[in-house]
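Just the one chain here, the form predicted on its own, laid out as structure tokens.
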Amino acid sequence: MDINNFPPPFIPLSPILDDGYWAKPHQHKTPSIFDAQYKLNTTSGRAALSIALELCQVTSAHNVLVPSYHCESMVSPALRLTSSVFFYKVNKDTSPDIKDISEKINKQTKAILVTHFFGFTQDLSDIKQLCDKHNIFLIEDCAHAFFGETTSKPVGTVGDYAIASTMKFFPVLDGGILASDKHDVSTITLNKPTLPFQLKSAINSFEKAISFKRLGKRGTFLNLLLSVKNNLWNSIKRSVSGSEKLTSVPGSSEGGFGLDENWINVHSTYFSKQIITRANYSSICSKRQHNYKVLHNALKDLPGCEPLFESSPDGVTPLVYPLKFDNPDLHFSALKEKGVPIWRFGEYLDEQITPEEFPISCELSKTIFQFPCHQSLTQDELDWMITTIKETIKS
């Protein structure tokens, strides 16, 4: 089956809404990359990063050093300040490989872009040493780690800059956060997003919650209203600008890994900010950890596959659960054609990475199948995904 034609998932690949947003604001004592002093919001993680590159004056004459694990949304924010990135190696648990960080110094380098691969956040101390030593910048890349510590102090919080992708911990179309503990980054200003964008980003919300069936008699209502929507479509199209494309949104919200540059400078709806408000970060956690821990003990010891963590530490909120596969190729479309909600990340690593120079990267790209854990999952949707996965692998 093409990849292009596989049937959609079965169950929510990501968070949805549910009748628990409806409550009053919850207070905050979960450590996150709210807890830096500066924050901003933008659209998705990679304006966020494109901004931090920025603000570290990075120029064509510099370099950036970056995981050799990755995806192109890690890498497009350096190249477009036009500046050469350089890849380092990361080792089998996606920590950076220090010693390889090191050796790619240089008198041009000026960043180094840190990940908490699956939300496992990873020591700096070594590495925040060597950036002071160089007077190198770090940027800490909280897309997967949303919430946690690290060294200590609340993840985001380490670095000159972090960045953090809302989309993927909140049931929101769009979102991104720069973080910073040292530079004020609250004094930039980003322009407003277009009418058409912030209808367009509630409206998804809802209408992904309703196809799960998640908000009840309140979602039938929803649905009638949202039976007009072509019609206010419409209506709108007539009053915005013609250079306004009611149906514009950015890459990173329909899964695109490009880097838009309409959208680097551009605040984050008004609905994605008051969700992110109104939920409840200890329940957020305790949910993921939660499922992380029924999908690990379910899966851990089916034949032909390993988990890249033997456990979940305490105060790790997983992105996911990564299960790597020894015949990737057979299994992924197998399960996608079930409808199980499956991706890889790095899939489609740079041209630069070998298997020759960067063995681990490669391998963790290919075999390395990622499984939703999010907070909305029911456990009957648990209960079907580790069914359907045993089944598929087995048979």
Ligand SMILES: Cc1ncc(COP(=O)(O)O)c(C=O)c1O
Given for the second form:
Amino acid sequence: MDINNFPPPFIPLSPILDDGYWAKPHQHKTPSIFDAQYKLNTTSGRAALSIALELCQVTSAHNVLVPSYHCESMVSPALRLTSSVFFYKVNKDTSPDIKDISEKINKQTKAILVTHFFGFTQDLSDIKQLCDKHNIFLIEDCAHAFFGETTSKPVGTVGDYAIASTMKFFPVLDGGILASDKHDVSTITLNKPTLPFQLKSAINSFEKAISFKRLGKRGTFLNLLLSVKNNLWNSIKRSVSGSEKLTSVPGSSEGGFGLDENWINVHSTYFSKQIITRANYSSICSKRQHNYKVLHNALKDLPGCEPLFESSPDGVTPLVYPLKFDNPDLHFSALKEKGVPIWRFGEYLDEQITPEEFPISCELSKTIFQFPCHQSLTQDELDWMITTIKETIKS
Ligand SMILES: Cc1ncc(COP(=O)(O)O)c(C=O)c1O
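Now show me the form predicted in complex with the ligand; what you just gave was the form predicted on its own.
Let us now look at the entire complex, which starts with that chain.
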């Protein structure tokens, strides 16, 4: 089967809108990046990172240190400012290799990006000390860790700036956060999202919920309304030239990793902001922790597989369940053909990342698959995923 031609996932890869999001905004007691004093809502994590690097005054005279285990959207914001990107090694548990970072720091180093991979927060004490000593900006990449604590503080409040990707934790089409406990980023002026983008953002979340049958009888009614809307819209598109611009959304919302200049200085949509404020954080965290444990107990001893993390410590809100495969090429296709949703973070690394210099990152990139453990999965969906993974491996 063509690698780009797998059937759609049989169960949702990311969170889905359900009845839990219509309550009054919650008083959040769960530690999260929202605890930072200053916040700015952007369209994506990469947009937030682009603005953070601008605020650090990164130019072509500088270099930025980025993990060698990465995706394009963690690198392109620095390249956009024509700075050099130096990659540093990560350890087997994805923590930053402090020795390698120390060796790579030079007078031109302006900022270091540290990623809390898969929701497992990193201890930032040593890196913070290094940054303070050399007058370097520390940027916390919380794209995988909206919730949790690091170095005894809420995630995202230790560094100079932090970024989040809200699409990964909430049922929204768009959204990123630039946060800081030290610098007032809330006053930065961004453009308002256009009305078509606002509408598309809300409609998309409903469409996804309906397609996974999450809205009960209301879903059937909404589905009818949406099919009328789709028919109308398709006929407008056929008759009006240039109408495709009206429906455009950031590439980040469609699963792309590129950085689009046009979406950097735009606020996230009203719908996305509402969902994030109304979400019940403690319920999201406990459901994710529970689902992670269920997956871990079921899959940890599978032959040919090994969990990336031995356990999920208290206080960690996992993004996904990362599992290492001895035979990734064979199993990836087999699982995708059956509709199992899989993320492959860091599948395509920068060409500077060679197995000779960065053996661990190359191995993580090739062998680790991530399975969803988000709050919207039902017990039946979890059971189906576990059974399908087990059967695929055994066969
Ligand atoms: C670790 C990490 N940082 C940053 C980003 C960028 O986030 P966004 O997709 O919201 O632009 C991603 C995206 O997947 C990511 O995985």
